[in-house]
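Let's start with one chain on its own, the form predicted on its own, as structure tokens.
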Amino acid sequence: MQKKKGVVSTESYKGVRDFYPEDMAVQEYLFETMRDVVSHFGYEEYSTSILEPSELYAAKTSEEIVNEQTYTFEDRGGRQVTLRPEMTPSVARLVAARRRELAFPLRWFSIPNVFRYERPQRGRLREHWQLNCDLFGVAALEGDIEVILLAYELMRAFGATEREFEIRINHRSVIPETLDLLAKKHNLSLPEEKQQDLLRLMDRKDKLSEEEYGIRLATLLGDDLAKVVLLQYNAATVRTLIAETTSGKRLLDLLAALEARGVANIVHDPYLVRGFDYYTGIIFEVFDTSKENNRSLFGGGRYDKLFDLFGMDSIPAVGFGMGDVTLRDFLETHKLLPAYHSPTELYIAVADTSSHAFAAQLAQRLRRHDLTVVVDLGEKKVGDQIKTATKKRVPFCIVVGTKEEQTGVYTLKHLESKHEIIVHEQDIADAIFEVLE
């Protein structure tokens, strides 16, 4: 059917979401749980604009994101502007701007919406919200430990057990350092100037066919070294070499420390890269272990050198971003989403329109007892008003008419159980809270 001229579609922009009240209730649950956990770790909330100068991302964010996935445009002043695809460069900009005034270490968090132009699919949309937690000013291993423990506690706060997720950990330098050792055993070498490109290629390994990956590897490293990478770089080999490298020793210390602190679901993943070029040390990702949703949920790592972008000395930094889309998919998969509860606790049905004014005054008095109250303002029959309250999943209802106005006595009905009690006005709030609590 052809759309009439001038009629606007009700469809939202592709890859974004509308949040109806029940959806918003879930979103608020996610945000409230996030804020509760991170605030108990001492993290403070900040915010920035969704618009950033495009140059902020050009140097340190992955080429794929900058060139293919950002919403970038020229404003009316001729400036290149980008809707933020992530938050880490923005928070680094904030810290750099007031470095001399801030008291380190800093523990900061935010829950911004971020934008990427990519093909919408399960777990990936063009706009999502993301909890970002960052620790600035701690170079020691304790910083990495705290951030990973924070990610672990967030998952537990949402009801996840250690069997339902695992934390995969690597060090950004493990791949080039262990490959360099392998190359030397074959009288070859891994050129330092090619290490970053190799990491980018390995990060895309799962998106390429085996043949194409081999061709790109050979083009980058040459046939001999590419063959070593393809045939000998594997989990077993890395395990034998890792203790010989600087990055490997730090990684092993981290794994031992986390295990000692009771985190049993940690795994060393020697292929883990993470796509952002600014990572310099430990990196990690949280994975769903279920067959129905076996994928990365979120991750992060250390990015000590991102502040080079602003022409200043490095500031030790480690953090992660936890997206709401993958988190919600995880909670749905494991049946961990809470049931919806109406924010309204009492629905006042009106016997006739002449009682509207009294019902509104009653509602106002009850709200002063911290009760959430809605008055039906329509002209439907009482039975239909009660059906409306039931459909909205409001737990309690009273009917107000001439009799109730004169006596101050009401029939309080619990809609789910159909149980009724007779109460005076001063007892309504207590009677409802007794059941709800």
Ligand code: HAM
The other form holds:
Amino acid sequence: MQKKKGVVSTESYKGVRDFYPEDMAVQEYLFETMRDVVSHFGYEEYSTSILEPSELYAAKTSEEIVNEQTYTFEDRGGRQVTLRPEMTPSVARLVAARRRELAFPLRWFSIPNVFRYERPQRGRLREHWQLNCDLFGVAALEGDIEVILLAYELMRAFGATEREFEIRINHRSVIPETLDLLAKKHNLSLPEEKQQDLLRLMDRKDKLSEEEYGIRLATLLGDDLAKVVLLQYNAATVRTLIAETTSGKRLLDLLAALEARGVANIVHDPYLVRGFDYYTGIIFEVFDTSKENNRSLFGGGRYDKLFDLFGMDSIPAVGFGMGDVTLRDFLETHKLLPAYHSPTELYIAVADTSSHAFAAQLAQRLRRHDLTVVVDLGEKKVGDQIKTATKKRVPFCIVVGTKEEQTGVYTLKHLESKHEIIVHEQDIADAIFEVLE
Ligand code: HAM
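Just the form predicted on its own so far, so send over the form predicted in complex with histidyl-adenosine monophosphate (HAM).
Once more the chain from above appears, this time first in line as the rest of the complex follows.
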């Protein structure tokens, strides 16, 4: 349809989020559950601005994100500014700025919205909220274990069983180290300067056709080495070589430790890379195991060297980002989202506008009993007001007219069951709480 000149569309900017109250209730449920779990692990909340100087992302974030996916603009003073596409560089900036004063180890979390210019599709939008949990100052394997356990406990708190999700784990260096061992058997070697590009290419493997992947591998590594990667780098050979590498040993120790602590749904995925250049150690991704939504839900890893960015020595850092879009898809797929409850407990319908003032005062008195109350201040018939309350899914309703004003006695109706009881004003709150609690 042709848009009338001067008329503004009600549609939001493509790929960003509007939350109507029912969506907001879901969002709040997600955030409350997240906050509850992470604070039990001692993680403390921080926050930063949505705007960052663009240079923060130039060196260490993935090329794809920086070149193709950031919202970057020049401000009025000629500075390059970026809407944060992720939180990790921001939190690293905060830690780096006060590294002398802060009491390490730090356990920090935040739930920011982040922006990426992506083609909107299921599980991928241009704006999402992301729980970020990061542990700074622990280089030991115990740090990786804690962070993965935290991810696991979050999934459990949302009601997921071990069969419904899987944690895929790898170590960034396992790929080049095992490949190098394979290459040596053919008198070849994997040059160090090619490693980062190889990891980037492997990360994009699923997005390329087999042929295109083969061509790019050959261009990067030469035909012989590309053949070794294509034909011999697979789960079975990696399994035989892994214990011969330092990173492989750490990975095996991690898998064993998690299993010993009761996490059974973990697997080593030799192709897991994760897109960011800053990961240096253990990386992991949580996957939905259902057929309908078989996709990555969230992930993270160790990134000790990100602090090079600020010209300082590395600080041990490990963490993850859990996105709200993929989490919500998961919870919907597995029917784990709680039913919507109206935040209002009692709806007061008014027989006639002359009772508005009385009804408003009654509402005020009831709120002092900690009841959530609204008065229908419209001019519709009582029947229509009750329909409104039902549509809003408010559990209880009373009607106020001259008789109620005089007697102080009300008919309290439970809208779903249509059950009614006669109550005095002072008993309304208790009668409602008895049913709702
Ligand atoms: P990431 O894998 O890019 O990692 O994002 C983490 C999660 O955010 C994803 O697994 C997904 O749940 C969600 N996500 C990412 N992009 C989108 C999108 N376009 N639409 C909806 N959801 C999305 C990071 O951002 C790292 N900074 C995480 C981290 C924290 N690593 C260490 N600490």
